[in-house]
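Shown next as structure tokens: one chain only, the form predicted on its own.
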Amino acid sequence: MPSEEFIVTPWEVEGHVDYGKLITLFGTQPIDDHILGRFKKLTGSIPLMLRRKIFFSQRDLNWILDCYEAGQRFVLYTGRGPSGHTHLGHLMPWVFTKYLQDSFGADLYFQLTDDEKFLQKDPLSMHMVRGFSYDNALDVIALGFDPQKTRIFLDTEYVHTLYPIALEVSKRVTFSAARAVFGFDVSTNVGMISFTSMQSAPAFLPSIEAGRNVPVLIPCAIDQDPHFRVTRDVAPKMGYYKPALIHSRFFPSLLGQDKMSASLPETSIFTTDDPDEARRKIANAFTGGRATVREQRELGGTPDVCTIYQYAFYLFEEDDRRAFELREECLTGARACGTCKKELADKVVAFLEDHQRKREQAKDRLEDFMVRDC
């Protein structure tokens, strides 16, 4: 969806995102101070995601809570297109989800789009693709996700289970209505135009495995939202209800830009990257800090921009009151930018070595979380 400034869609972030801006865009609604209340009711706290709006908009999912508030139990669903290893961005959604899955005790879907990825990303052959998909898979295990409660697929070893669903889909929705939402155009693919209907397919797959309507909420980085808004566009005429959602910001890049890429290894920090690798990454971060120790004391830096605070902020500092204290420290120049980098490499550190140790310990437990039909 673009705009004057930036650009966002579910294969390309491009600019300064402008998240106000981009609900509008989108026609999504804010997450406001009343839906933290109800978390804050319903959970007994307000976790960082929330209260730093880093997951900062929604569909219906006021109605989610309000079934859950009846007694309706709800499903999760989310994902990740697997084009190569895990980083922290990719992390950052699913850190969440399983936040939801431990409070309201939900089982979860998670989607391993594979044929996507093929289809999209040269030179990436299945072979690739799917050996990408299994590593992603073993950082999703890694977070904790209950494995009585978690399936995790991919669409191609899935697929008697999902084409069939996904044809209700895509009979509903024409070329046109796919055009204008993702802007195809006549050297685009067929796999690609037809695609979005396996991403539906998992929102009404609990529906159809209840025999009764499930309502389903889907957590995902905002530029996933034009998939699911064909997703809700088509569910009252397959009788299904419509999943909510609750959309992240991106996490920031290393290099100062408002997204990771995972074809740009410098601008992410990666589950795979050893502690020397991450330390470097760290080290040469863009900051927002003054070109002199002297002129950073005098002038102060500015946070807001830093992507050395942005990371702390987002994931790696949970004290509200310490985040606020780097802030005020770096604007007044109390701080310095080296020891900014040398107190968030430490704790990224820390995360990878913990969560490598579990991502092998993963590997044995593959198959406790894995679905396959064919």
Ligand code: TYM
Given for the second form:
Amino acid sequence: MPSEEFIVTPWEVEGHVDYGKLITLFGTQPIDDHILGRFKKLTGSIPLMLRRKIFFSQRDLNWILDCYEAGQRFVLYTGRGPSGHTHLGHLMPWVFTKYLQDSFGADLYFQLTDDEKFLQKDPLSMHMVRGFSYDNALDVIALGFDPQKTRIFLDTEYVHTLYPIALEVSKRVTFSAARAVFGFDVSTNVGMISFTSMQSAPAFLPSIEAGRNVPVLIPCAIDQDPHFRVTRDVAPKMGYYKPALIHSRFFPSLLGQDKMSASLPETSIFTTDDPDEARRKIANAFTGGRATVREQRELGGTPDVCTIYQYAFYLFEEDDRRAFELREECLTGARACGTCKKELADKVVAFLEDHQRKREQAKDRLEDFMVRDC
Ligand code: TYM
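In place of the form predicted on its own, the structure of the form predicted in complex with this ligand is requested.
Entire complex below, previous chain first.
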């Protein structure tokens, strides 16, 4: 892969992602000021992740807002592939989903694709992916979703409901289409080839249950878009609306570039990390700083490549003016990397302590959210 290129698929993100180019490659639409204005009008404010264009791309989002304005409720659908503990990158779309649930009073279907991770990740047994599913569900619940409006399910435990829908999808997706979208080859196991139909199923479930077409909005990072291109292709053939999407960028790896990855623990902060571990990872993170304090003072740093600055920008500095000041102070050399790391570590640790307390409480509330049909 030449250095200026990048790869984004549901199973691999590599290289320096050019998000503008991705919009063209994937054929999505940018989130523009008109859409931001509509959010402001409908919800009273524009949340950080939209203001800062962290959610930067969409499919049919204007249609979802039109439906809402016309009094037609939409349903939210998102999920997680339970291959390990949850990291802060995974939380990002869920924090945004929670904002959407609160602001639009929307029901949420949350899918845990234990089947996908069993099929995809060689050392993972069914027992392990089921364990991670329940572990990851605690993070979802800890974020404060409304139990009356949220259902969480594992594919293998909700299979009577999902499988018949997945079959309808599978029947309409050829191997050649799946290969073109996902890049499968002859060594791909056959489970992975048809898996996308399971990820499509929850997009149609609200309509099947209601007995009429229900608009669905899927918040996720852009890596999941290929699945939903397939879903959207088959939707009209099955008589349903195409699900709309809102896509986020990737929360960066602590070592720079790429996205935070659960398979490389030093690149990520997990919701289960203890405070010392989180502080150590932040202390070792890649920054945009100069080799010496003196050079930093004289030449300034480069916040746009700095993972510490990105963390503040994406999640941990709510105040826009302060985020701007941090950037300026870095550029002019008024700020040293050590100060930024210390300030960020304090915020991350405060977040983790609070989240871990809520995770513990979530253990008693799992059954308020989980649904099973077998
Ligand atoms: P998974 O487990 O890879 O990721 C869960 C969610 O987190 C997003 N994500 C990220 N967002 C920001 N920064 C990152 N570094 C980062 N890494 C991952 C993903 O886009 C996703 O939204 N097959 C899916 C599970 C799934 C799903 C869904 C996801 C089933 N149905 C519907 C979204 C919507 C998966 O393995 O996600």
